[in-house]
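Next up: a single chain in structure tokens, the form predicted on its own.
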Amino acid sequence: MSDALQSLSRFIPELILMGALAVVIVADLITQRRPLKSSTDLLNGITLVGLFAALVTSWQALGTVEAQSLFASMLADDGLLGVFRPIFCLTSIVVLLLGMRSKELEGVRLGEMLALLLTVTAALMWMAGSVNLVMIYLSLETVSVASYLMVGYLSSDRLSNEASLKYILFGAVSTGAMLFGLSLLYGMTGTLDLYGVRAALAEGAFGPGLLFVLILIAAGIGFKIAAAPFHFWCPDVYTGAPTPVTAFLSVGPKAAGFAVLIRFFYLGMAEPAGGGALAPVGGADWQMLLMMLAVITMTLGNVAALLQTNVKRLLAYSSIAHAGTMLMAACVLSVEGVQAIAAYLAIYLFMNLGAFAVVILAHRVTGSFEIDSYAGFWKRSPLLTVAMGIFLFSLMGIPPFAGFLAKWYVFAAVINAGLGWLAVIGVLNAAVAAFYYVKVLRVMVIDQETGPTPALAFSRLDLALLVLLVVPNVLGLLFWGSLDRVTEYSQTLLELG
């Protein structure tokens, strides 16, 4: 009992977004007969000051209580969780306020949607801080069940309902494959504790037997960061799922599989080699596993964008290749690599869910995702136009904006390691990466509109995500010191071991 109490303590901000969840249930009933408008409103203020409390309480924490185990070793509250909460929390924050935005979304009762939306961003969590193979399982569970239903919300479009089919489909077999590695290394260990499978694997040589396991739990992880070749799911879950879901999908879930990828190879499956590195235990050479699947990821994701018509599906492929570029780095077997995942996460952030922005925004006028309806949009908007430009050069990597930072993270990481050629592939492919986000831009500056070209109106709050998605992308490189000191406590996930 002592334990559980002591655990709840350190468990504040997941606490919180529980209560919301249950305020927002109750709400949702109690308004079902009221105006949509008024019920959509309430239950929106519910959600948005639930998870502003668990970003301030997430937060505050970082970096000022020592890592601890909590519920019997099930979960670790240490530094990588602390650094991963926020990223959460602001995920969420964004989504709903793009949420409130969307066409797609106009006109339908969001009660059930707001609920899934907390019930993910606790269980996503609850995958940063797993440390036992039973809680790694049923925390990802719980985010895959949610995230189905948010992807088919739209009962009544088809598209919804057959990428909520799709995503349901293949997220059975890849969870089921890592379900059937992770009894595979229980029989082979004797326990469920990453520490404890860390200390078996370390007492001797598993070779071949214990890289098809990592193969079987490597579909699982890899399909919630939607890397190659675990990705099918992804083009077409993007298309067919409410924009702001798909913007969701595109960083909260990929966040967290990173966070579940560090946690099981890095704790579990590698030991401390002193400075900081790390070295493979079991006999098993899983570094060249995470190198095949980022080479694989950030080229496919790449050369595959380039035939898309469709700004979605473009998004979709360019969220493979950034999994691709953040396996680069989980390559690297240092806590260098770790800080470099959680920076690039932090600042994927803001440049993803920026262009999913206006995306949104874009559709209200269009009503189509289609790259050529953007034709002719520096006329009618100067302002989003400027703003997907900023996105996009972010998302290429251009300095000065704040997505020249995060790969310098990811390549300074690699080159440290002596990864040269890892590091050529990655250039290589940012390279090819320019081409589909100039795409956009080309369509957007020079193309000439064929149709009617109705005004586009925006609202405050259009005007308030706008700013809180542009600043941090221009001005990202001023707070590179902020950046590198606190996405330095994801280093301490080593601590407990």
The other form holds:
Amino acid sequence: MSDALQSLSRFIPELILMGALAVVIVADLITQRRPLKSSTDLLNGITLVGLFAALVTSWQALGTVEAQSLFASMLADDGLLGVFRPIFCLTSIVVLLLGMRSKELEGVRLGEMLALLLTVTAALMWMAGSVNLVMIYLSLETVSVASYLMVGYLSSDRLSNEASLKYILFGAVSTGAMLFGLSLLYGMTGTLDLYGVRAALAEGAFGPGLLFVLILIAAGIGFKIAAAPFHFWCPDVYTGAPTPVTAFLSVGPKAAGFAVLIRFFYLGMAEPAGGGALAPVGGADWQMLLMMLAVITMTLGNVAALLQTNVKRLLAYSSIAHAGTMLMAACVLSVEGVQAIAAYLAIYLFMNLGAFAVVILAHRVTGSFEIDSYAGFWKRSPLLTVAMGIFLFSLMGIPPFAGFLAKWYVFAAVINAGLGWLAVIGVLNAAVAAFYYVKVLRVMVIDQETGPTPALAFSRLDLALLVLLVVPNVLGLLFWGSLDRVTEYSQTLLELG
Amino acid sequence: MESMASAAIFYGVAALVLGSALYVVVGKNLVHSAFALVAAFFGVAVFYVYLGADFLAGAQVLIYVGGILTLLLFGVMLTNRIYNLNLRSGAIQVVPGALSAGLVFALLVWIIQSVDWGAMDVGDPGPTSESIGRLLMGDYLLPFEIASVLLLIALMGAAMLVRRRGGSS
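The block above covers the form predicted on its own; next, return the form predicted together with the partner chain.
Full complex below, order starting with the chain above.
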């Protein structure tokens, strides 16, 4: 019991989020009869304060590098969790701001949505901290259930319902497969603790049987990060969900999925082999498995994105492709790979949410998500076009934008690990990706609009949001090298236990 | 002699579980399928008894057979438009489905045969509820609490879906 009480002091961001959740639920009930506008403003305010407090405390916690296991080795509060916590809080804050400006969510009671957003943010942190198979499953399931509900929030909208149902069906199958894999792994090793799993696997060779178990577990993680061939839900869900929710799904659960991937494979399935490198234990070559996933995911995402005419669908496939790029870094089997993934996610947060912000603001005037409806945008709003240009060039990975830094970290890690052929496939994919990002820009700048074009009006909130998202993308290269500190944190990853 | 009888009961229950589970999948009438599910869940509870997990067996009967299934049957049978509803389910893509199920089955059999599971003889089974309770309030305190958060949002989500439907139409 004293251990649990002691752990609470390292658990403050999560506690704040849970407190905010309770306040939002009560406030939602109290303001049920009040006019929609005032009650929504109040609830948005409470949620924003909660998320901001969680961001500040998790930022402060980043300073204490010393790793510690919490709640009888359920969670590890180490460098990895420290890096991911602010990522989750920032994502949720941006998504909340996007939700305030989204036309789709206008006139809808947001109480439950905000409660779900707070819950899912805390659950993402639990995912990123889990070092126990039960915790991995439970936190992943909490994120999934909250996501299903957020996707289907617009219950009068047929597309939203359909997306939610598809998401649940795919989610049920892949978490089922994962749970089955986890139970087999428990049977093989006799423990639920990832450190114990590693110790048990190091003693004997399990070979192909273990590989099958790992494929089952990879299905559950692959579903969360939308890696092919577990991505089938992704385009339909991204298209049908309210756009702020889509923006959230493309960053939050993906980031947490990668955190679980790193924890599970780098901690439970590998042992340190000196010099920051790792070697698989238990006689299963999961590095090959991850490399295959990376190549399929990248290629399929990019090629399918070429054919899209709906911008949300295009961003769905682009997010699949980005998951493939990050999976490449996961094949590296060294601390450098962890560093590359964390750096990529931190930058991806700003560029991808930025692209979705432009989509949501443009939807306010065009009322459409078709790429064709962006024709002549340059004349209607040069500001929004330039912002979209910055986000898309950053997603392409073109210097001087931050996306270049992200790609640089990944490719450097892959090449240093001697996987030159993988890097070549990655570069080819980046070239393909340039086509569809440029296609959007071409429509915005060159194509002529047909019919009436109402002018765009920005509120102060829109401008603040765009500045918040554009600045990190433009100034990204100034942070060159500062992300090396991530290494410092991630080295503590393997010290626990 | 006793072990023979024990094995006979085990295989009988296993056949019951498999048969009724198969009926749930291929059966065309939803109400019949729900009743077959009762048998399958009950058989699984018997397996728990065989494994010496008394608490789990009780929970299985109370929650799955007593709670979830009764609710499911109420839901199916008390729907007021039951005569207009098409309570039949069909099967599509039987051959690919059967093939992949067979493949997974073969893989699992092979894994179960090839892996050393490190099984131990735990002696006579005793009551487990006390140690489960201690674990839930001790080492597994955090998962226990997180499960309550999960249930909270699931409850909220269910209320949300039902209320919206009723309100808008």
